Protein chains: 2
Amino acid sequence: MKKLLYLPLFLISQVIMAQSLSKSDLEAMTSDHWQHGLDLLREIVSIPNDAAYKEQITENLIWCKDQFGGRGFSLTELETGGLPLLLAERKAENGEKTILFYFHVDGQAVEKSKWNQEDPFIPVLKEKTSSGEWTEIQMERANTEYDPDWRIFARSSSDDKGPIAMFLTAWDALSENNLSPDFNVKIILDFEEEQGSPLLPEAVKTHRDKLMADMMIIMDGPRHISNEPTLTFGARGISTMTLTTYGPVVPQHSGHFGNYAPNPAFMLAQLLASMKNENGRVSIPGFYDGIEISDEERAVLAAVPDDEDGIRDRLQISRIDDVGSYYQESIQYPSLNIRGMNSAWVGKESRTIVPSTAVAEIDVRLVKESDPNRLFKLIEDHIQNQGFTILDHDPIKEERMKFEKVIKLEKNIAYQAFRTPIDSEAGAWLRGMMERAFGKAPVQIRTSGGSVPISPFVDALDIPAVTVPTVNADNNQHSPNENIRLGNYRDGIRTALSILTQSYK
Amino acid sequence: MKKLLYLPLFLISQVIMAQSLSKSDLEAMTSDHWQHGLDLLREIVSIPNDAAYKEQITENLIWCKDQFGGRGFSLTELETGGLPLLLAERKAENGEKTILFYFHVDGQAVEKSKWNQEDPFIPVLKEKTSSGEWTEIQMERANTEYDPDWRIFARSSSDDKGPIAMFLTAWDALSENNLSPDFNVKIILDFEEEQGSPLLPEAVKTHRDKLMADMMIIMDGPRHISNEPTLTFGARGISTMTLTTYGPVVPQHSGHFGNYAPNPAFMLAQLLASMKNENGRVSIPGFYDGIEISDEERAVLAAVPDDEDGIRDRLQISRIDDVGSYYQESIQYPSLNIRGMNSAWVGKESRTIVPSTAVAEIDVRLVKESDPNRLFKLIEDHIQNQGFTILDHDPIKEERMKFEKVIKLEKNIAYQAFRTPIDSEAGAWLRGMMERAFGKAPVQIRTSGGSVPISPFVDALDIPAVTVPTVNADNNQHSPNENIRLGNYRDGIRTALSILTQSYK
């Protein structure tokens, strides 16, 4: 850890408290510790972190223990039955409240050959040429030059090691100036988020007391696509269904049995068609029940600087489903999506048959108001109302012969949604923190459309939880050539500084 | 060719004319020539006949020329631009009318490893054991013993070399007794039926005069499943459509864009659902127009000894599509069948996306009354009435952005149906022939459900055409372990004898 060689200006007056640092103070402090921040980032992304390889995770665990332990955090490994969770704690003197920070250390698997660099775990610095290509430049240039649009390319640079390095940098900046938060800090480090954190919800139940806090801040995920400072108050949950319909027990010649043997693809098409109106709105009664959006919340949704025309242009769609009238509104509701559908063969492999089965894969994205069990019940009732007998297995002959229409329904609730009220105390605190850091109101996302494995954790802990995303949305998360924009990394350090210097009593 | 060593009883009286041969005469004559028939069958199936290999077809062509030329037929090779058609002709003294016989010489490709014998082109004799397995027995046993349920296994034993051997055997039986038909005989031998006879319709136009006849008898295909003597008066035609619907230009994350980006699988499901009612009856107006079945024809349909319960039991279906109320009635109408359907992935490969496209493969089986162009027009009008803009190509961005729902429609008319009226002169003649041969009325199939490549030939020639099938329905046609039941082969010889000895003036 590099020692500061000079005292920042704002410390000339010893009476200044951490909690009164202004935007320019935070900027100056970030600037002073920029090189240290870059060092930390390059160091942490150099440790391979595919959770499929236990030895890689072990190395990351050791690094985290060194880093947080070295900064005076007390460490506890929480047993999960699988890879451990690492809990790091630092109590504030006279700290009354506690904030729990969430980061994950593992990264998506890499397919080296698809990366435009030798090794996804050796970070490289790149700039965009006038032709729009990313070209490597000497890493050393970052020691003396700064361009916010340069990027560091490495696995987990954005998801989610970048935020860890931001946090550590901010912590060091404060420490070296003898400043510290006025609240207790707990940090939970997840080592298998990219595996869906399968053991996390159960671990919360086991270790609930140790994890308990007044607020949780999730340091993961990208900012709004506008790249403006962002707070995200929730995420949709996800559940899935697989529907299988049945025709003749084996495929039949379509000449001999076309318009005689019932066709399972038609049955499935008719069932699916009955679930939505032609404008894409779910027509199953009750599906959208319980969702009320206040005028204040609508104002928040409408304030998100989405480029609706831009989205439609990028997706090449002339209209949107009749659920919301704009993007943010749309994702406040549960979805019913056909993610896959199949019966027999298409294209060159197609055969003149009456297929024996047809399958639809459905995903139902959940919002806070939509209990997945209630939605499943509505869907099942609807299926039965269409004349189907629902089974949980492939029908045996007796069932095929007995019932006019049978369907196999397999269902899975992956995880529920979470959402913290925007007008909560936590929301107000975070807005204040962001306004201090950036001099303007953040983009506030009431819920993100996608689902995150942190949801069950939030749910089980049942405390206000808000995501403070920092990285650029075009970071190639989960893909080859993941990167972090230097401007985002720098803003992220400032964000962490602002969080740690915001009074919470 | 084995010479007869004795004169059959019925020739003791020299005044007996061929045309007055009774059932028992035909039986005796068949019996007398049984060994010769077996020799011919074993010889013809020993010549490999996959039309994908020109040299194999050449060998078959040479064999056919030898056989028919050696029996006094005049031979003409009709150029098709591909594999030739062989026309063999024998005029009758004072023959007034002409019957054109159709056979095909080529066979389906073989996958040797899937056959339960060393070589599909070395015939073997088998009997069914009490456990239901087919076990090889010494071929020599067929020289002294006869069991109608024994079978000869070889490619093309049923489809369609068996019928050629039956015909040649019958011809020889007559010749050796100085008998001959009182009508002119033309025989057309097709060498690429299993390839769909792509050049046949055009060849008919070119060689129409040479092929012209008063009636055509198609010696191909299996008897009714009851294995009763059968006449088949037509076959459904077939046309196909591929429908593709479009969502976002590339698949989108279903969390971010589920219930925002229109889902192409739902669009497709809704379109398909609109084409049929829930009982499987096409609901597109006009689809079944023009089909009228007289009371007499209904009586014929009802007389077919189908085991409706048996079919449903075998297919494991509890109901049938609401087109006909029983099998024979069902296939008198055109079908609209989804033979394949796909959007994105199902099963283990499924992903949480909004797919970008969905595809349905449709086949429309045609009957005589249904002009495929008229049906296509009805379907297209229906699709447009559902709000789709029909394209013949994948939409470009401008089309995606301009139209609410676009669909790509690709269509192909493979071939039209054919059907000869049951109450035609040809029908009466063939019924008489069958009754004389078997002492009972044949099963009469008004139309078969499947489609046969002979249809365009029949259509182009525009003469009454009836199929006289002889082989067992469970012959494993097109599959490994193709076979012919000895009883069917024997009945087939008798059928050929009856045809050739039925007066046609």
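Numbering follows the first chain given and starts at 1. Just so you know, these numbers come straight off a predicted model, no measurement behind them. In this text, the rigid core denotes the largest set of C-alpha atoms whose superposition between the two forms falls within 1.5 Å. Compared with the form predicted on its own:
- With the core superposed, residue 264 shows a C-alpha displacement of at least 2 Å between the two forms.
- In the core-superposed comparison between the two forms, the C-alpha atom of residue 456 has shifted by at least 2 angstroms.
- Comparing the forms between the two forms, the C-alpha position of residue 387 differs by 2 angstroms or more, with the core used for superposition.
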Second form
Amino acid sequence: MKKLLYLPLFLISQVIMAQSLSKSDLEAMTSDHWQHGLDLLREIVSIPNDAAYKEQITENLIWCKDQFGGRGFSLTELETGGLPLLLAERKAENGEKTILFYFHVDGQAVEKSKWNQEDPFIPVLKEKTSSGEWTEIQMERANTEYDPDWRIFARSSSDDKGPIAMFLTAWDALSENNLSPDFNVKIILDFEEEQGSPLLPEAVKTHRDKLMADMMIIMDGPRHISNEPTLTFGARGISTMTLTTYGPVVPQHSGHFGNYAPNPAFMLAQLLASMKNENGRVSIPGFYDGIEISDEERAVLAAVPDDEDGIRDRLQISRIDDVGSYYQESIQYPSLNIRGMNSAWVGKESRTIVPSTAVAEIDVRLVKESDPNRLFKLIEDHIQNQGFTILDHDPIKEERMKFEKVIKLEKNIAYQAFRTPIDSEAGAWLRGMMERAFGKAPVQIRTSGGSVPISPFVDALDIPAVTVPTVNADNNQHSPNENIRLGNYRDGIRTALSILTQSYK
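The structure above corresponds to the form predicted together with a further copy of the same chain; please provide the structure of the form predicted on its own.
FYI, this one's just the chain on its own, none of its partners or other molecules.
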């Protein structure tokens, strides 16, 4: 692959040179800085980053300050009342517009015993055997060999430290070739995303003036399952509810009090079952109201190259819920999901009792048309129609004795959905960037199924936002054995290079 050592020798303006970089130029720059990029990735994922442990986040904050500050970015800690946001800025000479990039630095908790390696924060290189198993190989092999299907396994390798390392590698490649963006760059680093970024909405309002930009790019999340270059123009929001039902004040012997003391697990199960029909569609009246998909939008959804049979095969399911007729259509609607249930004990600890409580954790994924407060009200009305008295606290004796069916309801709106029109100026700019980087049009996704805390920026700053995902879809994010495919990491560096060299005036 050709080198780019000739670039600084041309007596031509930096801006013109940057915008003239072709697909082969971007590939060459990526190749030249590949080892540096691997070093950055291994370094950043070696720092534990569970947001529940402030001392871990402090180490990551220091690392980010060193990395971005050392590259000439001005740094500002934006106070939130909890863990700060870190804003890094670089102004372009005669830069007319500003792009705000979003990354998050924290990761999901780890359970070491579930990982197939000694420590999730000691990255290992693996290749797949002929039997389909991942086996560790010497990390040093990546210094002299390259196989796009090799993977680095470590917590946050894909979600979301890999993209940070891609961006830094691309920045260094430009700097070493005496190139720079023709737009101002702002980078917001979030250290509580995996905790739901609870303080971010108010922080964005407070620091609105510092965050102002013309466009927002989110470098988080996986590419389409086809692993083709992808642009995602929206994401569902998320809200949660916790429902607790009550039986006897303490668990009772099921022989003595079965058939007598009402069982809260049955009460909760019956309530939850009443919220959806047997085909998986929410049966609460009005839940899907307001969702309209035009013929043009349906054409965008249908153009996504999903393999419906392959998805069902991967999930090992024989049917899908009766909300949409295919995957992309299904995630255009709000969802009602039981994410966890608990009552008494199971397995070796099971015992013959009537439990005292039963708990269900619910998440409601939101789309742009969803009003979470309206959906909460619909759910609460439904619960009351099932004969429950709703409380916001554990019932006292008098309430237990007075009401036949008592339920405690706790709720939280994490963040709203967002969606940028695919035919927007931002969409056209990013499509051009992708086509220059890869020589073909990207997969375009109207709304992703997952959630990222971007709506506070979109609402407060009134700017378009688009996600540029880079990592492999089968990266096990949030789970044991999280990984990043080397081919995706390499493509991610090239993507970041193309973004930073795409003219934006």
